[in-house]
Each structure stands twice: as C-alpha cells, then as structure tokens.
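In the form predicted alone, a lone chain appears below as structure tokens.
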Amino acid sequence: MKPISIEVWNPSGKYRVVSTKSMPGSRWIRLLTEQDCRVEICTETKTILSVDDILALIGDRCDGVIGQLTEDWGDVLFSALRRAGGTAFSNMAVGYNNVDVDAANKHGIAVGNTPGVLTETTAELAASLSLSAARRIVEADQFMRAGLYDGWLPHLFVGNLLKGQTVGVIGAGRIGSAYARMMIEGFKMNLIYYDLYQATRLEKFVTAYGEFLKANGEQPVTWKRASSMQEVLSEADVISLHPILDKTTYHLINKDSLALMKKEAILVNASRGPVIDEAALVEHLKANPMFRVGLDVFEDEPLMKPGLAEQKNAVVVPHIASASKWTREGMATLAALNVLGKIKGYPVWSDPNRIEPFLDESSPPPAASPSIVNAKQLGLPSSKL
C-alpha cells in the first residue's frame, strides 16, 4: 500500500486526528491544535476516498477522523478506528446516509454531524435555481457566450414570472421553511406546502405577511397544507423538494408524478438526488420544452442520467447548496469540535439546531460536542449549559 500525502499541524500533540480532506478556513485546525491535537490533513488529489486509503490514514493509533460524505463508513472502518484507540468519528455533512451507526455503536464510537449551519445558505440555493429556471438565466447565459445575440427580439427567452404564482414545498422542515420564506417573501408568492407534520411557524409567518401586504393596499399572500403531494404537484408553479431520503421517498418524483405537473412548471431539488427517477425526468424535459428544471443533487453522483446535460430546459450545478464560505467554515468547525469533545469526555450539546456558540469566533466554543446522532444509544451524558 503506497503512503498517503499528508499535512500536519502541531506534530508534537498529544491527540492525533486525522481529516480526510482539507476543509475550509483554518478555526477548525486552530480549535483542535490549541487543544493539544496533532492534526493530519489527506492532500490526495483524488476526489472520494476508498476504504482502503481510510485505513492507511487511520494506520495503528488515531484518536478521531473527520470525513466525508463521499466515504463508506461501515464496520470495516469503525473497527480500524476502535483498534487505534479511536472513539469519534464525524461527518463534515448534516446528513450521514454514507454512515452504518449500528457498526459504529457495536465498536462504541461517537458518529457526528454538523446542523443548524447549512440551513439558510441550502434554501439560497434551492431558490437560486428556481430564478435561473425561471427566467431561463443559463440557456441566455450560454447564448450570449456564443456570438449569438444580435438584438432585442420580442421573443427572446420569455420566462416565467414568479410574484403572484403559487410555491409548492414538499417537506418544509428548516430548510424547506426557509426557502418558502424567500420565495414568498422576495416575490410575493403564494404558498401550498406538503409535510406530515405541521408547519406552523411557516403558517403564521405567511399569515402574518399577508395581513402586512394587505395593510399596505397590496394583494395579500395566501398558504395552504395540502392532504398529499399530488395537490401541490398538480397546483404550484413552482416546486421545491426538501424531503429526507429513505425508503419512501426513493423515486417521489416519478413519470407519473411528473405528469400531475403543469406543462410550465418548473422543479428543483436541492436534498438527494435519488428522490428523483432521472431518467424520467430526461423524458419528461425533452416531452415538455417549457417544463424547467434545477438540480443541485443527481441519482448516481457523480454522474447525470444519459440525455440530461442535453437538456436546455435543465439548470445543474455539483452539489454545491452548502458551499457558502460562513457554511462551509462552520461545517470544518462543528466536525472538528464534535471529535474533540469526545476525546476530551466533553458532554454532548442539548440542542443541535441551536449551534450559534460554537460558531461565534469572537469568544471560545462551549465545552461540549455539538451534535452526535448516537449520543443516546452511546449513553453519552448532554450538557445543560
């Protein structure tokens, strides 16, 4: 096995961990050598790290890593990890669908994620590509480039206006909220939203925005919880998907859902790629050239399904909704401060949406890790600070 190019901060620390990828800002790195850390950054160029290359960083003593959402963490790994004396492991992802935490509870290691930091800088996203679909912003983008404009046309890449359509959300948990928010907010939208549970900060929010909107003698904005998800296919104009992805929701939109959909609806999907059957998707795009579409996830990342860059009613972008340079950096921090809490006995913080203090660089983080998703099953103690 050839060695694995790596950067090391602090060689003299008492604690080693590893990162398996460099990662925005230097906080994080600061947070864990002033802690008495020797820190290991991975400088493989290689995009995703195999199982194998995880080992060799590991290697025979490691106190925690800190990985990717890209890499298989399962029993191969979380046993490699025990064995060098490793008790904490976490993502640099709010997700962890890449993690098996049944094989990280039987070898009795702490898996992390970072929440609560990706929230707004998500629905940014997603609402970005509902206005570059919306108005068509890359299809003139690539013309211009091209030489091809040679002057105002009545006709030229007409698109969709969003103030007072309709905005449908299915899954409005944070992020989903969020993005309502924007839409209804920047444009003056109306909203219909699908969740099982009840979004009533969102309902009271619109409420409250409509009754502003009246009071100033404009057209009030209206919301509506629909019974199931084919109300908000068939009747929004515009529809965000922020659903998680399990069992249930593995191909929601389908060929049959698509066609519930208004012919000049436009889709975007910002959570995981396979919420969507891409190929039907593919038919779909090429079936109804006014139908638009905006991804920032794909079923089999990092590939797109055959016939999809083609499509010039389609806006992609590599999974890019949490790469805003705050979020990003918040991300290396929690991961990094998730590890060293649990190396160092730190608590587990009680409320992992509320993560403010550890982000706060003016003053030092709360001793405590910030979000550990098996904390329960570890019998790990929560702080009450």
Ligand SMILES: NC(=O)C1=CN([C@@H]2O[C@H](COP(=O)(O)OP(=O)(O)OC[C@H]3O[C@@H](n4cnc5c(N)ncnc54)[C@H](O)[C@@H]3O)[C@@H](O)[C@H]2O)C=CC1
Given for the second form:
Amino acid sequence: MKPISIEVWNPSGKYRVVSTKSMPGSRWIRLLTEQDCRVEICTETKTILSVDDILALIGDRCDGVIGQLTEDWGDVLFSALRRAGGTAFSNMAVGYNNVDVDAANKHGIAVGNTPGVLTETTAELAASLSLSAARRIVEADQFMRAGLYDGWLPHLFVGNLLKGQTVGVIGAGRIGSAYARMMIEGFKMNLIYYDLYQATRLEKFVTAYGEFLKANGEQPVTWKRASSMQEVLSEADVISLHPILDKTTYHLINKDSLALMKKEAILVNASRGPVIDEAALVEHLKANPMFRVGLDVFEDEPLMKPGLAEQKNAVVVPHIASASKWTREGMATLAALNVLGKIKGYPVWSDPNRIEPFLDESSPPPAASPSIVNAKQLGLPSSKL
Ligand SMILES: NC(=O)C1=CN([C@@H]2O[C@H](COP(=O)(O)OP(=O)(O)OC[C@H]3O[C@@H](n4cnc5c(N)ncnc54)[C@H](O)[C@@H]3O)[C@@H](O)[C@H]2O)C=CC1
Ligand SMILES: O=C(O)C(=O)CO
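Mind sharing the form predicted in complex with this ligand? What's above is the form predicted alone.
Once more the chain from above appears, this time first in line as the rest of the complex follows.
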C-alpha cells in the first residue's frame, strides 16, 4: 500500500485518532491531544479519498477516525478499523447517508454525526438560494460584469415577490423548520409543509407570529401540514427540500412531481443531491424558463448533470450550506468529541438536539459523546447530565 501523507499532533499520545481531512479551527485538536490522543491528519491534496487511501490511513492500529461525507464508509472500512483495534467513527456532517450503519453495528463501531451546530447556517444558505432565484441575482450580476447594463428598464430582471406567497418545506426537521421560520418571519410568507412527523414547535411559532401581525393590523401568516408531498408541490410558490437521504426520499422530485409544481415556482435543494432526479430537472428547466432552482447539492457530486450549467434559471453553489466559520469549527469539535467519548468510555449525550454545552469554549465540554446515531443498537449508555 502506498504511503499517505499526514501531519501528527502529540506523537506520544496513547490513543491514535485519524482525521481524513484537515478541519477548521484548533479546538478539536486541543481537546483530543489534552486527553492523551495522538492526532494524525491526512494532508493529501486530492479532495476525495478512496477506500484504499483510508485503509492506508487506518493502518494496523487505530482507535478512531473522523471522516467526511465524500467517503464511502461500509463493511471494508469498518472491518479494517475494528481489526486495527478501533471502536469509533464520526462523520464531520449531520447527514450520514455515506455510512453503512448496519456494517458499523456488525463490527461494533460507534457512528457519530454533528447535528444542530449547522442548522441555522444551512437554513441561511437555503434562504439565500431562495432569494437569489426569486430575484435573479446571479443572472443580474453576470449581466453587470459583462458590461451590458445601459440603463434602468421596466422589464429588466423582473423576478418574484415573496411577501404573502406560500413557502413549502419538505422535511421540517431541524434545518427545514429553521428555514421556514426565516422565510415566514423575514418575508411574511404562509407555510405548507410535509414531514412524517408533526412539526409542533414550528406550527406554534407561525400561529404566534400570525397573531402578532394581526394585532398590528397586518395580514396574519398561516400554516398547514400537508397530508402528502404532492399537496406541497402544487400549492407552494417556493419549495425547499430538507429531508434526510434514504430509500424513501431518493428521487422524491422527479418528472411527475416537477409537473405538479407551478410554472413560476422556485425549488431549492440544500439536503442531498439524489433527492432530485437531476436529469429530469434539467429538462424541466429547459421547458419552463420561468421556473427557477437554487441548488447546493448535486446527484453525481462533484459533477452536474449535462445541461444544468447552461440553464440561466438555475443558481448553483458547491455544497457550501454549512460553510460558516463558527459552524465548521463546531462540526469539527462535535466530530472529535464523538470519537473521544467512545474511546474514553463516556456515555452518549441524551439529547442530540441540545449540543450547546459542547460548543461553549469558556468551559470544558461534558464528558460524553455529543451524537452517536447507533447508540441504541450498540447498547451504549446514555448521559444523565
Ligand atoms: N447541504 C449541506 O451542506 C447540508 C445538508 N444537510 C442535509 O440535511 C439533512 C437534514 O438535516 P437536519 O434537519 O439536521 O435533520 P433532521 O433529522 O432534523 O430533519 C430531517 C427531517 O426529514 C424528515 N423526513 C424523513 N423522511 C422523510 C420523507 N420521506 N418525507 C418527508 N420528510 C422526511 C424527518 O422526519 C425529519 O423531520 C441532513 O440529513 C443532510 O443530508 C445538512 C446540513 C448541511
Ligand atoms: O452536514 C451535512 O450533512 C453536510 O452536508 C455538510 O455540512
């Protein structure tokens, strides 16, 4: 196996923890080295590591690995990690569709993720894409830079007004709910959402905000929980996708579902690329020039389906929804603490929706793993803190 380049922190540490990528901030490194970990960070320049690259990083002895959503964590890697004496893996991401959790269970490896710390940052990017698509910001920017602006015109880059329109959210979990609140409070949009579960806190927020507006003599905002995704698609003016990616959400948006949407609707995706059948989307964008889309994620990432890049009615950004400094440093911290907690035999934090104590830099983090998705399957104890 060819050697792979690494940077080492605290070479004499007892536990060997590997990070497949350099991650923002230094707190995560400090938290590990202070607890007797030797931290090895892969410094290879290529963006996506192969399974063979990661096998080389795991080597003969490794206690835990912090990995990335671009990596294929299945039976090959989890069995190698187990053979190397490891018991802990954490994605530096909240989504873990790149991880075969059954394989991890089989080898007794804890799988961590990083919920919460990226909720607002990701929702803000979805809101940015919604606005960029509605007001044609990217097209207008390109027009200016091309020197084409020769004076104000009544028809120049006319887009959509959001106020009073309906925002549709598919997957009203942490990020979907945060996005909905931004669009409702910011632009006084009405809400329609579809989720397998009732978003009670979100409903209460919209009701209370509607009452506040009414008391101030303004049109109140409203909410509706749709009984099918189709209802959201046909009623909403702006639709944002925020479900997890699994078998039930693969190609949730396809030729048939696109046909249900309004001709001038806006579709935003900051969840996972395969939630949309991207080839069908390209055809829909070509046939419906007033339909607009804002995409952070792509079906064959890092590639775009042929034809997408040429569509003026598409705003595309490279999977940057969680890319704020605070969030990325926090994700690194949570991922490191997931691995550390398992190595040290700490319990698992009882509420992965309440991870703030791990992010407070003024005090040491709780002695727990912030979020282990297979804690129950592995029978790991839950923190009483
Ligand atoms: N673009 C990016 O950089 C980022 C993308 N993400 C993606 O966003 C996803 C959601 O993250 P969170 O909101 O923190 O997760 P969450 O678990 O709080 O929310 C997911 C929601 O999707 C719902 N859901 C599941 N299956 C569904 C279905 N078939 N139809 C409708 N709703 C369904 C769940 O009930 C849940 O409410 C992550 O799994 C990840 O893939 C997350 C962060 C950043
Ligand atoms: O956390 C995730 O799931 C991402 O996509 C990157 O933030």
